[in-house]
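The data below hold one chain only, encoded as structure tokens and taken in the form predicted on its own.
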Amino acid sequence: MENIEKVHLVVEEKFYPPKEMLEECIVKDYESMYKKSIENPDEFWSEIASELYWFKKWDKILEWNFPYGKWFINGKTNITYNCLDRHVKNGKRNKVAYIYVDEEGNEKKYTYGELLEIVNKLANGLKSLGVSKGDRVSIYMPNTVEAIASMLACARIGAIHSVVFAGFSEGALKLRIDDAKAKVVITATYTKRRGKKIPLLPVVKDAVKGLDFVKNIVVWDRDSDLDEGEFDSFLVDFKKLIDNSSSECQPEIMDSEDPLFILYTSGTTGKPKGVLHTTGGYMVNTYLTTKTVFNIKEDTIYWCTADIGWITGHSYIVYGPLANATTSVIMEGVPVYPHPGIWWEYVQKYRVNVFYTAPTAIRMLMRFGEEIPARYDLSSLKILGSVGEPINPEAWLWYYKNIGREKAVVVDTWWQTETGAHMITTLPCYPAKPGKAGKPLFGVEPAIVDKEGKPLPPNTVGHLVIKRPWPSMLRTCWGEPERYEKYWKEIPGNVYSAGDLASIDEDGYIMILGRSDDVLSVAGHRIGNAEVESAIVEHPAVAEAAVIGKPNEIKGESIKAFVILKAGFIPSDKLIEEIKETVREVLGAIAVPDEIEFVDKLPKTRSGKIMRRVLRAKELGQELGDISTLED
């Protein structure tokens, strides 16, 4: 009880931004800016969008036919023009866009001018392979500038990119390539992690077997390991494709509502959903949120530690920072190799001002103690961001004290793959409350409601919903409009249901408490329970499986699986390892259960649905709750 009260007190305590931060804040008056965005959205969004370049201005800001929205109707633009050409033409050709660094400290800098040339050449290379507007290109790449250039090259010519995190294995990759019907897959020979080379090309080769619609694999041969003879009409050399192409490529004129990318995210049932984002609204909102949440200035050095394979990488490594002409650090590797101070070493070396990472990473680094960050000069830091899952007050305070030295502000961002951009966060211009995300961003109108959609009083836990459309909202789920519509029909009242539980206090600060559905949040990554279960069942000994998430100090949640074996199979440690290996092969290391328990039966409803919450309650020693629908 003592601890609960202590945490509650910490959460209620306000941490005010330092005077210097208030003086240089881009958003001086949050309340009046927010009020305008809600009361006069057309004027608000028109002013923001006008800061970017359009080949043709829009006729209308929003067309809303519930649950489908269109933004900046008939506006014509190209996101890469706003991310690259616009800055090059405005005298920023030689400004550094990215500082790439790996675990060994190897570094390469790319200016806006250089990046534009690489993107144009690669775009022309893709055109030479027959890729055109509307075609899909799957990208399975390391966290490098080459991966970013691949995304931008697609957007340049109007192709729809579908980035797959390079930690996913062949089965998960195949599913995503197949669903998008990608014409081309771009990959690399390997990625680097913990000083080792993790092969990527063999995974792609296996994944595309039997997929006749894939016309080419473009491979970045990082160390020239491949023989000349390995390249043919199907396997194309990434470097040669660039070298043999012109550095001039006119950007495709895109309608505001033309698709930009598909990104797969875990659902509660079945296969992952292909979340589709379009051009104009996504561009405007990632531009605005990057600028205001991270207080981006001309000389800001910015570092988001995410991977381009997730939405955080798309919005806050690629499109948002580039639209703001920011200099970003991008790292390939892990936060604790070759030593647990590597991140702080790079913050010190590059004088990073804005640092954006996940609570999982913060908790992992907390384990190594305060003395490690204390060795480094972190005085350049002004803003510390948190993303991926709710940050617990202890981790918030550790981050604030040991990394920010009580001088940097902490912004705890809540948003989703589906929302495209930040939705709720603390802005640098007003006080933060540890453990609470903060207030809604511009144009976002959230509410905390019960299952019937009725608003709940302050400090009551309920379902988080968004009451109106916003520019960077997903437009559909690729090929599955019914899964898109479910977001808007889950809770009555014509509202978007986020699938998260939350509460709001008297000051309007929102606290996110985690998922309300069967989606695991492991190290800030959403993984569907159903996905892991179906991977386990692929093992020939397994008849049935159910997985739950258990609270984990480092990862947020760890995975525990309950497994029923087929007749004739006997539980053993060897079998546990085999099942884990199967999951690793099908989904990747991130989805491997930490624990596997063999059971004779699973709690099910009369209609046959596994009641995971019963398993979870039992595992954690909690009340079982209503089990009237339980079969047995």
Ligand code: PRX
The other form holds:
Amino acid sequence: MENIEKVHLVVEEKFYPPKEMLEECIVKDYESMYKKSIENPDEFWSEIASELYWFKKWDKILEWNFPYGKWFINGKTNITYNCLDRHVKNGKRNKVAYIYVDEEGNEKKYTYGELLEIVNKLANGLKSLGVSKGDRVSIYMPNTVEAIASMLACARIGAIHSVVFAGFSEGALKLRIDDAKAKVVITATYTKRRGKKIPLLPVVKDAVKGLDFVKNIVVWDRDSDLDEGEFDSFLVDFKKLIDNSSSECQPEIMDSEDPLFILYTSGTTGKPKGVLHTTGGYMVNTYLTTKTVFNIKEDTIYWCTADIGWITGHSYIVYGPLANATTSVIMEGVPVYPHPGIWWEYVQKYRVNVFYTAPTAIRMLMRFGEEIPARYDLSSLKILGSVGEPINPEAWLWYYKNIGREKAVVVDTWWQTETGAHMITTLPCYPAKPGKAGKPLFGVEPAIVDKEGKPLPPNTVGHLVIKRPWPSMLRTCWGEPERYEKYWKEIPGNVYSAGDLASIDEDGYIMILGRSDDVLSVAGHRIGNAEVESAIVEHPAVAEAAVIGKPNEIKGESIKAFVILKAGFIPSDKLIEEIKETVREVLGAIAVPDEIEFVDKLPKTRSGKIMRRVLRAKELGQELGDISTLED
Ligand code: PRX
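Next up, the form predicted together with the ligand, please; the one we just looked at was the form predicted on its own.
Entire complex below, previous chain first.
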């Protein structure tokens, strides 16, 4: 296929789980459980969903009205009841839900009982501000339990949360608040990163300017920096809102298909899409995947290093672990500050059993050498997870040897914001192949096909599609159903097109090679080429821009931009810096190009579409491929 440019090193060796792992696996027989989920989905999902609490059980498992799916029809539940009340009622009031740590070693533990109380108080606080079922609340918060409580408080009362990663700029935040028409924005005075305080409140204040539908900013004044006089009917004190509210809050009765949250993610065209997830199916599948992939037991200590601003945080810091009554570590900060052994120090300190991170972080930590992790006792680790981008076998092996000490199993989980939960992964009960994600999870029926939807033979690269609906699938794109329908109409055969390239081997292991569309993956973050391009042209000197991804040893991809200046402007280093600054303002630091090159022309098709593929091939010194549609 034309898009495949990289030759991937493939390690065919299989890595078997150790005996102790096999003995304690929740799923021992993957094949038969998978078979049941495919052949008898009603019974399968009914059994799993029955492990959770419903105010009223469903009448039917699935209603599939292509391409719209509804799951657990007429079921009534509340995800916070399953994540909190259920455990408190089952004698786990004093079990630790989260161990929060920061870069300075400060620690704070929250039990299930305490978390329920905070959530209820905050939920009542939101109600007192006029937030009710179906209203949207934007959350722009540091990676803390206060952020998690904010999400849960929304879910408690049926408000739809829209978390925006606190590394996004004012422009990106504004766009998301505006698109969701959020009634309230919850934020904090700052977040901590590399020992510095990064202000958040000023960003929110600027972002909501002119957005009259925003009725309140609720701010968590972390160090009581704000003057009493700064709070008014618009700016509300998070701590006071909690202190002044009752700790009793009946959970809103939610239909299975009532929206739970919106999370924005990049697509191939300019504006990010608001991926919408609903209550029942998302709850059931995040519960099941957390339990089976991470083998969650009563005493498991679990740590997912993601940020709540991304889907990994939603599903595998918040909802999945809480639904399983897990004890999780959550950290605010970066993996290399105050020293590049900080993660391993915390693994040792808290005796972490399951550790879940991204390949980009592993590759970065690899650079500091294996002597860093060697200083720590990592013997508690049993499962090492990977997510967000393909993990190259070198990084896989390093992770397995130096962190897992050849005793922990590696699970490489493929999924997306849209899928809500893990879709393809190795499970701890069967052997892993470095660089290959593994086999489909329960109820997931993938295929590798060509553009026409024809299945391809093993070991051939093609488009990854999913052939049937699954419980945690996105239901729509907020306000843009046509963008939702596109996922199911991209490739013939009524299949969901993931936008990824993949191949499958004779053993049924799927290898993900990367995106097939114009979406970049920079340090595991998904960024649309078009998004960066439109940010660049906001600089007054720029006439046109094209952005490509270049292979990067640590970040997976780095961003290179080709820029045509308007007449009268002369290329300079100063201009490069200014353009970078523009992107930082419009989108945030994660989208700033590493390289900017000024050019006079861009390769285009006769219909005027920029051929990024040609730019990329030229940049990487590769064959240009088919250029018959090139205009010039
Ligand atoms: O390209 C795939 C890559 O990340 C994309 C989804 O990005 P996002 O919605 O931001 O969610 C990331 C966290 C789930 C996918 O289309 N991706 C995700 N996990 C893997 C992966 N690529 C290869 N291997 C993975 N394990």
